[in-house]
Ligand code: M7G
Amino acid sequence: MSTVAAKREISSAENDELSREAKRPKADDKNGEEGGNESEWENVLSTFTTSSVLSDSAREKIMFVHGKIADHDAVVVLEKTPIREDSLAELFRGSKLRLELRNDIYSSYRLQAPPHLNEIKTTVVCPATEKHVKKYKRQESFLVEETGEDYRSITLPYIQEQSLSLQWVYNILEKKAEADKIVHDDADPEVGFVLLPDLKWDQKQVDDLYLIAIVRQKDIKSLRDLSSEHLPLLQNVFQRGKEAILQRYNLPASKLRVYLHYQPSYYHLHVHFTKLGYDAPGCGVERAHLLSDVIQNLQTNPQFYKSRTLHFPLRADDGLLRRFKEAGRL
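Output the coordinates of this single chain in the form predicted together with this ligand.
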């Protein structure tokens, strides 16, 4: 099946169910399950009041907005969705066109598409912590050099105090949320993992495919905790993850970028699977570590990531950056 055929398959089979992104803010609902009888189109953002635009990009057609829903801080991410090849016929047939300019062989129009072809992927974080607000705020970044010793004396104490909640991860592993989205589920406690679409992917086209594999072992925070004893786990995620993506999306391993982030935002080991050619946020060399390299490094040196100096970017107001400065490491 071609990529185009795969696009069609996603859009026809899963479209309706998958288009619903904005979810009810769950101030006191820890398990993340959606209420059974909520109307599909309930607007949880109708009372949203904007405090500030944290960042935006006209080119990427995305905006990160900070505000409040009732008394809760919230971050809303608005992103115009890509135009899908399989919707072109309907787009051309069913839209209104208003002429803006005509000159010789050139003309420019404003096209008003049918509403269902003109959606905005909307992600809501509510209640949002200060860390969430900082995560989405445009800021200058600085490259930090972290030795194994820096990790133990600066980074580890910081992440033990300050990390974002992992409740959403446990909800996925325990099938309390997103259970219907799971692409592959390996229940083995040692080498098992859950593979599912990343929050950032609207799943309407494989061009920007983005899945994450969340490992079942709960005590691996990041790359730094990995040693050769984790090789069977990493190899299982790599192999089975690629097979599951080939089967579901018809995308071969040669079209995938499979990597870990260091530093991650969430300190429970997970692996990113994105389509090669899609410029996914955080896939640059300063943050992404190819899983194939990680496996080889651990095969060569079982303690590679315990001793190795690692580089990563930190934003200007990141508390970890302050700790590196205070320790005279920046």
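We have the form predicted together with this ligand; now please give the form predicted alone.
Next up is only this chain, free of partner chains and other molecules.
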């Protein structure tokens, strides 16, 4: 399996981005509240010691590193930030170049950019559990075929056993965390949702726009729980989300990809909004379901996703994959 595929396919019910909470620095004793001045520089990695490189991609300029901060296991994700068009003039003017090769009309240089134009996006997971380490480790993936009965007898019991915390989701919904990042907030308890940028987006250009709509209803785990009674909720997210993005980012609906994951990263219903043309992680056909298709399917059959056979990838070390093997389904 390629390093690019390893990055794209580290998702699953147990290991796929275990939760948004796991991907952000922890605030000490504040139960999810925003802590400190985000504009202040600090070096939380000054005591980090490397144990191993879990996976990396030269093409995508990203590396996942396992190690320790003090006595705690930690995973550090290092990702080069994209080059922005609005910084090109400053980049060309303020950089140093060292010639490496010249041949006829072609020349190759090492370019040393000004420090503020040469940043590395860094995500720290600490304390990291064994599940976090497994999540980022390069592994082979398998495509699972799940019937409605498989979900009820294999997947659902497994999900219920995991008991992964969703407190970080509730912190966002209650504005205890990330309140300053909210793009749209619909407070209706039945059809309401909060729309905010995903951590994968640096918010510096719309070419790789990525937002998440988190619904307010707390009893919808995934696509499998949806029925026709949820159509008002889904239609509200679809319509209001597109309107909010048009107003904030001047990006029309015709340039958006709006979809749900199955299996999802975490078991509280959420919808992904990305710019069409941006090859977002998890947007492939084996995992992404367009919200427009979901709505139409439920209009045609109120119980469509409770009986429909669904396919999704699982990594070799995923506990759910083991359950499917034990049941003779793989």
